[in-house]
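Okay, so here's just one chain, in structure tokens, the form predicted on its own.
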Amino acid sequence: MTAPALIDTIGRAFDLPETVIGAFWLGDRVLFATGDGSVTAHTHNGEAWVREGVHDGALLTACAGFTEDVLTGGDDGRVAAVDAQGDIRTLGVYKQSWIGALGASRTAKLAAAGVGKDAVILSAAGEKHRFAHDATVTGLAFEPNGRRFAAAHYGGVTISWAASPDSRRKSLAWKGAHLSVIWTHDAKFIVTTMQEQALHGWRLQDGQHFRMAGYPAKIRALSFSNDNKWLASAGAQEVVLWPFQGPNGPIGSNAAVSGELGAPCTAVACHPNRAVLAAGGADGEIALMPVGGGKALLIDRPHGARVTALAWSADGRRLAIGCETGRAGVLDFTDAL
């Protein structure tokens, strides 16, 4: 791609103090959670505020919160919520552990935190329930209606009812280390990323499992297309798309691809209302691609730093980017899409 980078024409780039762990839009502000334990807010026009010391140590994980906020977890054992104005509140502190996984449901107004082998359910008032697992919890996700949550761990996934730790739980077993988990929009399938270069999934109706392998690199990101028909995945130079249009999902089907980067894809984010996606690579290149293939537009040139975060605003007008070195940016696509 030889065209000018969109970051130079419809955006701006800036440097943050550490690795961007996540980027999350709250209205017209994007909150960047960085590995030094801080959270920084930006608008399209400039920096809004910085909150240092959200964590006393490294910030390890972050997710969109269950209200208009962002949740962060650190090696200090703290789960914090930060809103668009920069107000910080503590939801829980677990001094004997670190927080390596978070998930939240705005529908249920609940969050889940991975505290060692436990998944702790949190509300605005603090801890509500605790669910023990046989291995360290590495990924958490609520189903769309917020009633159940899935915990990824070594050996598979455990699905629990968030409101009742005594209710019957569902185990989805597959040998190996499962790192993150995602539900389909209709809660009919669950997919995990694995330590090995593969995805694994289950159809929940009957427990039928399926394996999606052949990736040349670790799969660091998943994102569903705006129509929920395709699951876009990082891990190859092309964005790999798995079909979820029918009752069998990708079972017995082949993947499609969308565009190509110059290095393995490390971040992907589908546009919320258009059939396009943003993809970033291990060398810092970021491109805008049509879902299913077509001409790609260069968002940012390669600069040697892995892309770690891509996030569209809810209306799809703005895109936030973040990288391993702290390089970040905001683009305004109002007149471009």
Contents of the next structure:
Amino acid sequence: MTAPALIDTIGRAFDLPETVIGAFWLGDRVLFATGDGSVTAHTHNGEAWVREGVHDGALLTACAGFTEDVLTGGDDGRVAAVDAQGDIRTLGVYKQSWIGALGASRTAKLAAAGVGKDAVILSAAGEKHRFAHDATVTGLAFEPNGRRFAAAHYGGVTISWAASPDSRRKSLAWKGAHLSVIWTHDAKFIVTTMQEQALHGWRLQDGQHFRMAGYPAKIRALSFSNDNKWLASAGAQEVVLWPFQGPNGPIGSNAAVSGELGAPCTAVACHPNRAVLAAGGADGEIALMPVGGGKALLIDRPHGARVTALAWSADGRRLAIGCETGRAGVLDFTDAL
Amino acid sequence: MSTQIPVTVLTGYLGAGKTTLLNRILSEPHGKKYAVIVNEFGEIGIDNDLVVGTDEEVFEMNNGCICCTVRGDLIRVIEGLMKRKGRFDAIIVETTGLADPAPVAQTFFVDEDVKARTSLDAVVTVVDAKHLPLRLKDSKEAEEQIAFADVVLLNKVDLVSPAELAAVEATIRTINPYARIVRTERSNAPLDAVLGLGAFDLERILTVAPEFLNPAHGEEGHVHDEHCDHDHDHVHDEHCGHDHHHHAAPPKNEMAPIHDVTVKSVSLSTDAPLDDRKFFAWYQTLLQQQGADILRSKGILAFKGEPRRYVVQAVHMMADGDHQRPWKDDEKRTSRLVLIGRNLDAPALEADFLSCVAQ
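Please could you give me the other form, the form predicted in complex with its partner chain, since above is the form predicted on its own?
What follows is the entire complex, opening with the chain shown before.
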């Protein structure tokens, strides 16, 4: 007898044309960006629209935009913004570059795109500034107030003031390739995922840095818990949680774990206002788990393809899921949570 | 989940003929679509093929361990290519003339995504027959590119005399006796000599280097068979250890310019079955301690009490091994391990290898 899965009871599964790169809620719609270069919108009830050819080539990365939209980057060198109605705007075109890193700030109304070794700052009006780095920019993130942004690259992280390229920049060096970057909500810490199976973190106040290692697989996702006390990470069968509650963050502390998946975790998304998280694995299994550990609920059964996207709506009532093969789904937890 | 996309790595010094080969591959009516990763957009680009330009970006991991050095740009490009399946059948990576092939090859062992979705098919090195001696004098990369090769495309053979050609082939053999040498004029190699070789595939290792179980020409114990790429004018047997006048060795009085070569190969073999535990303990320690100097190694091993052949291959410290088909009844169970590298102490290696013989 197979265990009941929430996707069958409170959700709906469907197939998208290609690998799901990201899923983003805009009100009651969720936009799925897929590797074939298209963006598809769904509501809880069904498909709202499809926009093919947002990119003339592969869609490589996507992030929540700086207005009510989603930003996508492709191997056509384009940075596009797609809104809930399916209107597409081009923010920038960088021929012969692959746009594989994007970040945005709603507060600052700015986006950052990795164009080779440069981070380009974009506003609704287009390119504003350009920041050079020593190596290809692989990850970008604005601090919560939107004033500075962090660029992850080989050799560490560089923090720059988005509005003033001439201001002093901060270099956080650590040997190795840093792939993505995330700020804590209070902007006191920065954490990167690495090419190695490890995270690296810095306390910005004094540059104290720390390594969080011991993962059996690449760490493909990070998410802060609703109370910002825990950083949930993919990369192991258990969701590994690092404490960020005190002034020292995880320095000198041990990690906690939540429930376990049947395969290494590849996607994790903490609920926006409850102490639960959704975690998906390399075999397609998705589970809902309490942040501190405890009984998990099955959201989707393993089907063999890696989970690549998990996204809660802002009110936490809905969850979107997406996989490497294009399998996707939406669930409504209104009555369940 | 999905099948692995084969990747061919094309190396060679500037001007050796890589671009000509690439254009030849792309323009032949093979009905396949290739994704080509190049260092700079040159005169390449055929409809239907995807040409991607990258900056060679070498990543040192784990605090600079040479064997964990990978090509970050390749990881990103391959991940990007894999976001759309079915768009191409194979990937060709062209390196710059000065590139060290090790990080390219190691990328396919180290990165879990690249490893899962692609398979390294072969390292093909294009060599200019005329200028190789000079290249070997002024760069260590030229030598390493040959050492890493599964296939050496000896190009521009029409521009050298038979004696020069023989000398250059002998030099290549000194560095890497197990690469297949394909002589070409304007990189006019048959496609099946450079693509779809499975040189890193443990099941197929022998089809690329058929000489593998067989000591090299001129070495004691060499057996000529259908794989020898020359005509036989007399019957050879196991004991023919003499020089063959038709073999691509330099004439006696004309020395190959091997004094410029710092890479050499050491070939170890025994007919006595090996103790698997002893062997793995020794081989792993060897790769750990001397992996930086050992560019490539390959072996086929007969373990005591094991009916199947064990095949192993490594790029620096990155080793990959598995049991293969059973030994045939009429097959001589010779264990053979070849190491290509620098500063190799052949007598010591041989003594250590022989100490792995099962008691």
